[in-house]
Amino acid sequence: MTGIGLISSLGEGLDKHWAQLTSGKTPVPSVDSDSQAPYPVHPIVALEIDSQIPKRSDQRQMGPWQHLGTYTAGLALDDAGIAHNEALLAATNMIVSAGGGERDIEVDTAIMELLSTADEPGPLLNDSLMNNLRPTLFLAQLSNLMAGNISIVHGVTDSSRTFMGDELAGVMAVDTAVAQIQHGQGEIFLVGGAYIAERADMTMLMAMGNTLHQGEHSPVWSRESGDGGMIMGSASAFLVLESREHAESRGVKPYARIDRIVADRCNRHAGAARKTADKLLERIADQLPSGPLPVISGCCGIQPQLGEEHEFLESLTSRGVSPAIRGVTTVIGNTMEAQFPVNVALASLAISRGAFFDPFDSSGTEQVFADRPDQVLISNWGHWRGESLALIGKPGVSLRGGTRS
């Protein structure tokens, strides 16, 4: 991993996140309790859009979601030292994890108001879809427009693909890039995603599924004793991944290395996700170190998944592992398609800086990790489906069960 672009409610860039999460005090999350009330969200920070998207014509045809992703992709390219290098950009592959694009809230609201009083809502909805929606509205909602805009603005012009599917899309995006590098199907990839929590359409969809936490913000582990619920967060992370040989030929120093990613999905009956995670753990057990191990969890906050994931992580002690868990959603919220790239970015930041983050809450669930982290375990369970584990390590450090190249 040779480049990282990271933006969340904590700030823009790696230094801002490092300062917020290693201050020696419990981090104070940025929370907006009003704009989507009664549902709190972690809002996006203000961006100097011109610095990464200089053309006003490009800016005008994007919404906030595309602004955020395109901007963050530019940060990653800058960080990797390949921005404005036409030859390298032309050889850079891109994989984006994305949900549906921005909607026209006024049109949606008008249609829903009509449907609420209609004697026959079905025909009325069909008529509205045929006659009231502009063709350009559908274009604005295409999930692959983020990749298209990154290509246009930043000149990333090799292969491009977009994955949809909530949190698991981010896992598959990174995993696919890693697999293609390992199999010689590309030497350099730009991969990541973005999510805007302040979108009223997304708040409505999540609320209709009874997935959101209401009222005051609370740390994710404290929601384990109640009904649970997600607090959504605006964030974006993009990563530049390269083969070792390609990075060495450019003379760049990597942040970290992705050692393993394993993932699966199951129906979320009680206990099913835990069983799936246990099976995934068996696939990486020979690479787990003994003793203290930093763990970054993308725990969503919904029960029973939250409790099951917590129990799963605590069960690592039976393998001689002492997990120092950090529930990332406490400080930046659930960021959906961007969650796994964000977690990978944070794990890589910790490895490159030679220290782990302070506990994110004062409940006692999260223990101090005082050593230099050689490896970080990521646990990333989706709010509906999709369980995954990943190991992020230091380049050049030998592993149990194998040696990193």
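What we label the rigid core is the largest C-alpha set whose atoms superpose within 1.5 Å from one form to the other. Residue numbers count along the first chain shown, from 1. Every value quoted in this text rests on a predicted model; they were computed, and no experiment measured them. Compared with the form predicted in complex with the partner chain:
The two forms, fitted on the rigid core, differ between these two forms by 2 Å or more at the CA of D108.
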Second form
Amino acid sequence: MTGIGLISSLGEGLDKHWAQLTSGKTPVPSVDSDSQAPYPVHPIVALEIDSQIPKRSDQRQMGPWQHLGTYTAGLALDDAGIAHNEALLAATNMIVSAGGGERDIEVDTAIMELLSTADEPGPLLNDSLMNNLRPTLFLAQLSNLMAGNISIVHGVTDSSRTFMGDELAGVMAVDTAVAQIQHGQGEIFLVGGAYIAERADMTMLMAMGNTLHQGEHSPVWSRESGDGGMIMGSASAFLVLESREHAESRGVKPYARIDRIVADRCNRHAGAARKTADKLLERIADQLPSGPLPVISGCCGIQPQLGEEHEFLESLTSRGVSPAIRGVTTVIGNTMEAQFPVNVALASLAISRGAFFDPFDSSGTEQVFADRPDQVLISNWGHWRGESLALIGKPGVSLRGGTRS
Amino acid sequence: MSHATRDHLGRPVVVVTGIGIVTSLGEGKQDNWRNLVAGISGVRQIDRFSTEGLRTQIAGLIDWQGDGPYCSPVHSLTLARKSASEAIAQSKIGSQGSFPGPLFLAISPAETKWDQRMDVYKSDNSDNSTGYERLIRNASQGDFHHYYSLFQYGSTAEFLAGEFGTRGQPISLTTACASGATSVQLGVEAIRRGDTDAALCVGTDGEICEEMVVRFTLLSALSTQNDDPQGASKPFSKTRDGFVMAEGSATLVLESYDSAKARGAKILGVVRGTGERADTFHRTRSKPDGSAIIDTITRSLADAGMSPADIDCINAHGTSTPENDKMEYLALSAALGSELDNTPISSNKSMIGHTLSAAGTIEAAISLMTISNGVIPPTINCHEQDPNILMDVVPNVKREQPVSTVMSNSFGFGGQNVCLIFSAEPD
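Complement to the form predicted alone: the form predicted in complex with the partner chain:
Up next: the whole complex, starting with the chain shown before.
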């Protein structure tokens, strides 16, 4: 991994995240309790949009979600030193994990009001949509247009794929890119996603599943004792991944190495997610170290899977592993399609800076990890479906059992 | 596997052992093929919802599936189930509910539609709240869990993966109107890597509702020839005025040649090559010089180890929009040169309409059927071909001729371009 673009409610860039997550004190998350009340969210920070999306004509074609992703992709390309390198960008492949763009809340609100009392709503709906939808809104909503905008704005033009499916879309995007690199199906990839939490349409969808935490912000592990529930977060992460040879030929120093990604699904009956995770762990067991291990968990906060994931992580001790768990959702929330890329970015940050983050809450669930991290385990389960684990390693440090490549 | 069958680049050869298809022309390969070669259109007046006030009132709807009152993810799932069942049954792979490979699903982005939004809105009007404040309150208080599980971005893939027992975490993907072709690409790449011996590649689209029609209308993409629904989709014609939205699904079972041979499967065709190149010009239009599409076609030939002379016919993207058909011709002439003169190009969107996320898979299925039947389906409604498009578009009447290699093009909004090449099993 040779380039990282990272933005969350904690700020823009690796340094801001590093400063807040290693200050020696419990980090203070940024929380907006009003915009999606009664549900708190972690809000997006302001972007200097002109710096990555200079043309106004491009900016106008996007909404906040596409702005965020296109902007963060630019940060990653800058960081990898390939921005504006036309030849290299034309050989750069892209996999974006995407949801969709924002709806026009005002138009929706007016139409709902109109239709709620109409005897024959059909023609009214047609008429309202024809007269009030902006032609460009559809393009700002289309999932694959985040990738399309990255091609247009930044010039990334080899293959371009967009994966959907919430948290696991991010996992499969990174996994597919790594597999392609390992088998010579591409030398360099831009992979990532973005999520905007301050969105009434997504809040409605999540509220239909009774999946959201209400009231005051609370650390994710503390929600095990109550009803549970997610706090959504705005964030984006994009990663530049390349083969070791490709990185070396450019003379760039990698942040970290992606050693393993394993993912599967189950029906989520009680205990099923835990069982799936146990099986996934079996597949990477030969590469797990013994002793203290930094763990980044994307645990969403919904019960019972929150408890199942916690139990699973604690069970690592039976393999001689002492997990130092960081529940990322405590500080930046559930960031859906962006979540796995965010977690990989944070793991790589810790590995490249030679230290792990302070505990994210003061409950004692999260243990201090005082060594230099050579390996970080990521546990990333979907809020609805899908379970995954990943191992991120330090370049140059070989693993037990060797790396996959 | 030391003697494994490899292609010209030393990769495992990927074959197709199962095909399933459902379109506005019917359910299954037999009905679709009969109607395709007969030049029949599946486009008709929209009766699913009121079209009063809409400029476009026609589509290739599928409403005979019996999946209850229309609900888009249920409909897309029903269509996908039909095509996947047909393909898996034909390939005789795995066992009931256990497909030995991953699922790659091309599908439109999940969106809560107006029917559901109004259901939630109207479920409680006991205070004066309006808009999303009321939606969010009602959403959390009512019983809408079924909507929550239907409208996740990964829902349809999840349900399919559970039902067909595919391996691992399924991938839902979108590359707009190239999605179906991308699902085939992902399957091919996984088998070439040796990650799996088989892959289930499904494209499905059952999303036609008021807002979808309006969105494409506002982009001036749709035909408005409402008075003659069956004549409205007229790719490469002088009077073409936009595409006709349609629904459908197709599935390909992909396998490594060796694994298909080892289990004695009938091989329906070989995926010889894939090509792709993203465009940077515009969100809905190609570079005026066609360079991204040209690259896509050239790359697919290189990937297949073929030259333009090896292509017997082309299954066009051929949407019937003024822009697409012009650019597709320009790119094909540049990429294939004088060989284009000897290469028939047919657009089955003239009959089926444009099935958007499913189109790439449906056209892959039809390309393979073209090879196995030795018949090229026509481009119907071509009564006055665009004088600037000098290709043999197989106008109006099917053509019987041996076909061993077909190129299939897919281009989508957002600069997505994919080209697939299929051929018959070598003797």
